[in-house]
Structures are given as C-alpha cells and as structure tokens.
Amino acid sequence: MHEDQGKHTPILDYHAVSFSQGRMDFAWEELSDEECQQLYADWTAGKGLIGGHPLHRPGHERLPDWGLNRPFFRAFALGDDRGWNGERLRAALASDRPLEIEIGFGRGDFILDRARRHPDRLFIGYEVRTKAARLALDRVDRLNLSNLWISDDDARVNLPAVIDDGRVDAIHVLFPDPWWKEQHKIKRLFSPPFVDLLAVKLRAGALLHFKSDVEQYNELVRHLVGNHPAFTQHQPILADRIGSYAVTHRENWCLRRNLPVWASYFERKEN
C-alpha cells in the first residue's frame, strides 16, 4: 500500500482493472520554430480536442437533465436557467477559497480524496469521458461534498471560458494519455499553447503537478514547462505542498507491480 493511502480511509477499493503497461518508448525532440507555429495554429483551429469542441455539442447551451442542480457544469451552458448550476459555480469562483483543478481525473480517486481532506478549498475536476464524469458526480453526492465541481468539457476549451486568469492555486495532471501514434500526437495534452494556458490561469507561487508512468512523457513535460518563462524548473521539494493523498487507480496499479512512476512539480513564477 502507498504510504499515503493509510493516512485516510480510501474512498473506494482499488479493484482489479484491465490496465496494461503498454509501450514505454516515447520519442520526442525539441520543436523547430515551424513545428511550434503549427501547434499554435492547430490550437487556434481547435484541432486535437477530445470529443470535439464542446460548442458543437447538440444543445450545447443546455445542461443534461442528469446534471441539473448538481455540481456539474459545461462552459457553454452556464446560462441554463433550469438549474442553479451556473449561479452557484460563479459564486464559488468569486470567493477567496483556494482553487485546485485536476485535468483528466479518470475514476476521480485523487480529487475526491483531496476535496474530502480539504473542505476549505474549492476543487474542479475535468474528465472528457461523460460516463466517468457522471460516476464521479454520483460519488460527490454520496460523500456529501460541497466543494467539488465536475465537468466533461475538454479543459483546453473550458479553462479559458470559465476560470479567471490567476485564479488557480494548483493544477494536477496525473497519467494523461500519451497518444503514441504520430497521427494522434495532436491530441496529446502537453504542448506549448497548453503550457501558456496553465501559466495564465495559475497565480504566482501556484503549483503544477504532473505524473506519468512513461518516462519520456515526463521528460517532455519538464522540457516544455521548465523552459517556459512563467515556470521554475522541476523542484522535488514542491511535492510537500500536496501532503497526504490517495493515489490514482493507475498509480496504484503501477505500485503493485513495482513499475516506475515519474513525477514533476513546478512553481508559477511572479509576473
């Protein structure tokens, strides 16, 4: 058992899952100016979004019935007056409570545990798989958490539309899909424009926390973030800010098989 798991009652048992180690090679090299320009152009064009652009959902201005009057939101449905979702989210974001965000929470073990440990903080979890988002929302209800909001939007669209610049105190990106194939690489979360977005949304002194079981992905993130003018290089001591936590289902799977996990911690510099 991970040393931190024993410090808090697990929300769910870590049952057997069909994870696989997958391929561990992850070829990358520093981007040329032309490649970087293309990535920014693709970002502006909305290419690579998981599930497509949320604005193109049928009925995008309305929340699904199952999400009404629950801590669930979509960027383009904040004005849906059939429920209190938009009004309450805006009020929560307007408060001075520290805000933590997890992008791609999967089953939600990490962020649900953090919301339960830190009732004084506000949490937002993004997960583009709607089924997983609904399951996490059900767990929010069962745990009677009042400080965690869930969205199934791609965070790359939702963050600019919903979260004020400099509002976020910590962002966690844990075990994102590496998108191995060359034709799928555009879907990979970490890119220069994504790091720009994180820099804008994080306040000075805030934490960016990344983990992967793919060493090369961790190296890529350290390159992209560590060389960005808004961030420090990776600093292991920043892990102390997280404190006790529940590992994700993927990390638990790796730990039980003695597979390595790589972590990186960056601080947002002063402007």
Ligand SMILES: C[S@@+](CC[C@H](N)C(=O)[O-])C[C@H]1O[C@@H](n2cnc3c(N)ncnc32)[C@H](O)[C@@H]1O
Second form
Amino acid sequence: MHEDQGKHTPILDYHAVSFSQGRMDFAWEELSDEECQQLYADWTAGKGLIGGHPLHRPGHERLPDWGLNRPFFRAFALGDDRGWNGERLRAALASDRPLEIEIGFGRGDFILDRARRHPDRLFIGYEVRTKAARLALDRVDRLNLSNLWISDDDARVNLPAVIDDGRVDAIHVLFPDPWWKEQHKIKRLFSPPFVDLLAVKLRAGALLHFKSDVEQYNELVRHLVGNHPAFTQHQPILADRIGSYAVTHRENWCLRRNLPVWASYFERKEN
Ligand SMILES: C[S@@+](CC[C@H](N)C(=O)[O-])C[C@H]1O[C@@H](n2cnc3c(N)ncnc32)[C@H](O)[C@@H]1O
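Moving from the form predicted on its own, what structure would you give for the form predicted together with the named molecule?
Below is the whole assembly, all chains and molecules, this chain first.
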C-alpha cells in the first residue's frame, strides 16, 4: 500500500536523487558457530559503529547548540542541562504512549508522515548523518509535531542506553545500507546481536518492519529474524498494522524505476 496522497496534504517534495543501485552482489550464508561468536565479540567491542563509538568523541556529553530545546537527543548528552532535551525525552518515554522507532530514516519522509498521522503515538527516528538529522529536525518544527524525537546516534548504541526493555511497539528499518564490500560488512545493521537488541526493546506483540530493494538482504533478514526464538516468521498480514503511509525516498526512487522492493513483517513473541 502506498501513500494515499488524496487524504493528507503531501509534506514531501520528491525530487531527483542520485541513488545508484550499486553492485547487486550481496552475499550471505549461514554463519558457523565461530563466525557467530566473532560477530558478538565485534559487537561488544563496538566495531562497525558508524562514526565510531560516541563516547570517544570529544564533547559527547554536550548537545550541539542547534539541537538545544528541540526534540533532539544523543545518548551521552541527556544530562546537558543547558536545554530541556533530556528532561522532556525522559518524560515522554515514561508516558504510556505507544512508541515507534525508525532506524536510518534518511530524509525522514516515512517517519514524519507517520508522526503526523498518529499524534497519539510517540516516535523516535535515528539517522547517523547529522546533516540529514538536522534537516529532519527542521521539518519537525515546520510541521509543528510534538511527538517525534530525532537522534544522530548510531541506533546500536543509543537503543541500549536510552530505551527501556519492552518499551517499543514497532521498529521500522527501511532500505538499510547493504554495505556491499567484504570489509564493510561489519557495518550492516542486521546481524545476530542486532536482532537480539531488537528483541529486547520490543514488547510482546510488537511489530518489526523491514524493507529493501536488495532481495538477498531481505532473505538474510528472514533467516536471522525468522529463526530467532523471540520472533515469528515473516507474516505478510502484519503489513495491515501499518495502514496508509508515505514511502521513503529510496522506495520512491525504486517505484519510479519499476524496480522491485521486498518487505518483511515479524511479530515479537511472548517471552
Ligand atoms: C540507504 S539509506 C535509506 C534511507 C531511508 N530509509 C530511505 O529508505 O530512503 C540508509 C540510511 O540509514 C542510515 N544508517 C545506517 N546505519 C545506521 C545506524 N546504525 N543508525 C542510524 N542510522 C543508520 C544511513 O545514514 C542512511 O541514511
């Protein structure tokens, strides 16, 4: 189902973008026990984090001035009392509003639209590209949204540090970078420890929503998530929970070129 442009004034101005389809040789195979152990060790060591571990950045305990007193946060700057950011985020998270998260929102078309459609829910968007996060923050202001928070932290660090276990009602990971090259694979979001993290943060019955234009990435995700004890197999019917939505920039790019996209929907099981 795609954006029903008739119902809502579009907030999106899709324009030509320079996406390339890249080399479509995304290879994966079932991990041996040793490879799996290595992935967990790399995860614990913080390998593959985009921009490195935020704790190693100078000034990590302070927010940038442009983010003060706006719905912007970083895991290790929640105590920056020059602004209300940390206090208000904690209050929002302590409420019983359903929480949806998007990891790697890019331009933010999907999550901005979703936050506007569902003012009763709380949203958090992660985007490691600071410039893109800042642009999305400007759009949050322009749209007068009071239910969407933005972070430019790597979600793999921020989620464990900021979000309580079992707090999240839906996680959307839409068109994540495939990281084609062997030496970059470590940056791929989906790996066994990442799926463990999603399982811990989602409440029982919650939705995990994945999309990609790389068929093999979708296969990998179905393999990793569908075989994880905390999740059901992919269930197409779960797509109904999303309802009408605005496509992401990447999905729009694919649709315009008649390129296929693959979607997977999983439910977090009871413990
Ligand atoms: C291929 S783009 C897709 C953007 C958008 N979802 C779309 O469909 O147009 C993937 C995005 O995820 C972001 N990203 C990659 N790894 C991330 C991470 N660990 N945490 C947060 N954002 C991440 C990248 O900066 C990039 O903007």
